[in-house]
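Here's a solo chain for you in structure tokens, the form predicted alone.
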Amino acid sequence: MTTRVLTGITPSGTPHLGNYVGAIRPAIAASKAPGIESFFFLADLHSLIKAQEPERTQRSTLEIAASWLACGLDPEQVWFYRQSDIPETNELMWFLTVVASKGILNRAHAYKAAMDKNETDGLDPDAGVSAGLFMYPVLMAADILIFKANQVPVGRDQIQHIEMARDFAQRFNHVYGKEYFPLPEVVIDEQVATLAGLDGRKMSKSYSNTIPLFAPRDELKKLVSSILTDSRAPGEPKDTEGSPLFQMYQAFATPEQTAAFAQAFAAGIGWGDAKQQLFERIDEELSPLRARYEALMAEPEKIEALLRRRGQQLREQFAVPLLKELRHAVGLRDLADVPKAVAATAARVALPVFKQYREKDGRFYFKLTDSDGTLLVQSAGFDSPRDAGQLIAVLKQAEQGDALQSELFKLEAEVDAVLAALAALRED
């Protein structure tokens, strides 16, 4: 049995060595495991949401698709695409925007800590955020149901990203009465490599304290050369753990190569001699790489051909029929079949319905009547319509059971019952 993995990579500035040994060489290496049907997407309209800037998000979504192809990946092997060339993503979105609830977007942890800082600022809490953020989950959702993911590796942060995908498609599938969409997993890999940057921290934009992927080499010897050390002198032993420089060269070499290296630590090699052993470490790794990265650069064409060749045989293969179905199951349907169509309704959903009314005496009733109008429930008399619309709420819960005809049936034999508590309630 196929697997479908899906993986979701948004356009944001140039790749560094961390995304590549945390990310990119782990998610190719995995995608040639049997039995996977790998989905690679570049999110340029999620980047949409942190950055509006054209030129940056063009060239950034080229840089990335390069950096990826440079480093193996086999567009013939994997589905690789952009996600803005999938436009039926976009109306899947709305199809489960409308049953998705709003309660489950409120506790979303991006939208939750900018209403967090804006409070802690002092503002209102919604001063700065876009519909774009708080939607941002199901747009997520849609990306992931579109292709009918089972599996979706994400990083911790993620997770909840993923719950609510499943939440829903289960929601949709319920309202819709079919398994339209499987239920994704999340994938956690406990362990992906989180490289150091220049300063010790996590290698990361935000820190400012990243190597370039495909810096040029001189470049990245100076990089290399700058990494912090302590002071220890030449002939001093040197402690690996902790160490950025030492945990860079381990990401990039065998276990044997890392086994001398902390032998060379542990005799006290100057830090000069280890830094330029970790710049041909890595350099012997990334030049085959750096070559390819710099051709597709030069040739942004074969990319964008590339790109939306798999995009349109994507569409062609799972998108545009799924939508036909989805389109149908809603009831965006053709009206020359609407008498049809309105008929089979009208006998599968005409449902009781509940009459409130005030009699002679003074007070108020209500009853359940079938679509022929037999009587089903016929309740006591209460002294106020507020203390029968309660009871009507009450009774009005078992609609949201997919049993909801059967039910019905057991109603009248329930209705004492609470008839009984409401009034032990008024007596209290």
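Positions refer to the first chain, counted from 1. The term rigid core refers to the most C-alpha atoms you can superpose between the two forms while keeping them within 1.5 Å. Quick caveat: nothing in here was measured; it's all calculated off a predicted structure. What changes on going to the form predicted in complex with tryptophan:
A displacement of 2 angstroms or greater separates the C-alpha positions of S379 between the two forms, with the rigid core held in common.
Taking 2 Å as the criterion, A43 does not count as shifted between the two forms: its C-alpha moves by less than this amount when the rigid core is aligned. After superposition on the rigid core, displacement of the C-alpha of Q390 between the two forms amounts to 2 Å or more.
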Contents of the next structure:
Amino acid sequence: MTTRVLTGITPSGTPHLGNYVGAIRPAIAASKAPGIESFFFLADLHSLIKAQEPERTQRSTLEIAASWLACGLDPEQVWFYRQSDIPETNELMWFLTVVASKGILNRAHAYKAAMDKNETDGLDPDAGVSAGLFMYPVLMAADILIFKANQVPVGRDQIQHIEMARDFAQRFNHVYGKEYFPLPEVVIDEQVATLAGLDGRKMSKSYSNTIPLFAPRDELKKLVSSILTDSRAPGEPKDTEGSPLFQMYQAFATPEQTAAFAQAFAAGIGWGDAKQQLFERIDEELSPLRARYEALMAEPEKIEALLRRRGQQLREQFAVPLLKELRHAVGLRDLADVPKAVAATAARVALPVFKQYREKDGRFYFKLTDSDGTLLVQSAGFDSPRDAGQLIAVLKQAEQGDALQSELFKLEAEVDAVLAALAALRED
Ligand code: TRP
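Given the form predicted alone, corresponding form predicted in complex with tryptophan:
Every component of the complex follows; first up is the chain already shown.
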């Protein structure tokens, strides 16, 4: 059986080298492993929580799509799509929302962090906190569960969200009495490299120390030469340990190239030379990607068509049939199917009962009363209890067919007719 691996990418800004080395490159490599069905999607609905600037949302989505494709994601081998092209996700989100407990959402890190910050700032705890931020984990669970993903590779900051997705899936399965969803597993890549930025701290947009992944060649060269180094002069041996420059080289080089570079450090390579070598190494790997990126960005309609096509296929193959099943599961059903179901229940719950008895006149009688004790049918007197019993059997059989209220009235009429016929027989 293939394992379904699902990766969500929130489109925000242009990716940088840290994203490439730490996320994009390893994820694409992993998607090529055998026995895996990969799902990669642009989490554009999620991005609306942070950015409510339409042009930026559109541009980021395009840039991120082009970036992943340029880096070698094969859109015919993996499922590559846009979250908002699968509207069933939103519907599933609601089905999960009604089983998700608010208390769990209260504990979500992102929401709690926002609350804590407000408290420190002396504000109302929910100041500036949108319901979207609060519901973020439920939308994420819907992303995962709509394609019944088995594994979700994420960064450590996302572990809690996957645990929540498991919780909501479990609740849904329990409430509606079937294993509709497998429980997704979190996958953490322990070896994933974090790249240091220009200033030596982790490369991150929030530190403004990044090198954009598709920076033009001369900009890349300029940025690389601005990487922070110590003040050792050419000829002095340099430390590889803790050197952001060395670490970046390693991320783009083979082990042999890395060993040679370490040798050069020990031999006192000048920082200028080292930076030139680093630039060449990075550029060698990135220049074909950059060319592909530029070509893709020049034809956004191709990306649009691809995303739509894949989204449509996913809907047809998975999302639409699943939601059909789930709608039925939760009771959003064809109303024309109701009568029989209700009838069966009503018959079980409020079956009218027959009572047989003997009157003072020595004859045998029976009556039919409903569950409230209301008299429905009163028989005439029979000479033997067997006669009465036989008629009851006939009536019960007739009654088994349908037990709706209207059918009961019909039954009464039949009883009358049978009784009249019997009485006539007796008179003969
Ligand atoms: N929250 C994820 C992030 O910020 C992005 C994401 C959205 C995601 N939906 C997902 C990741 C579903 C994995 C599965 O990185």
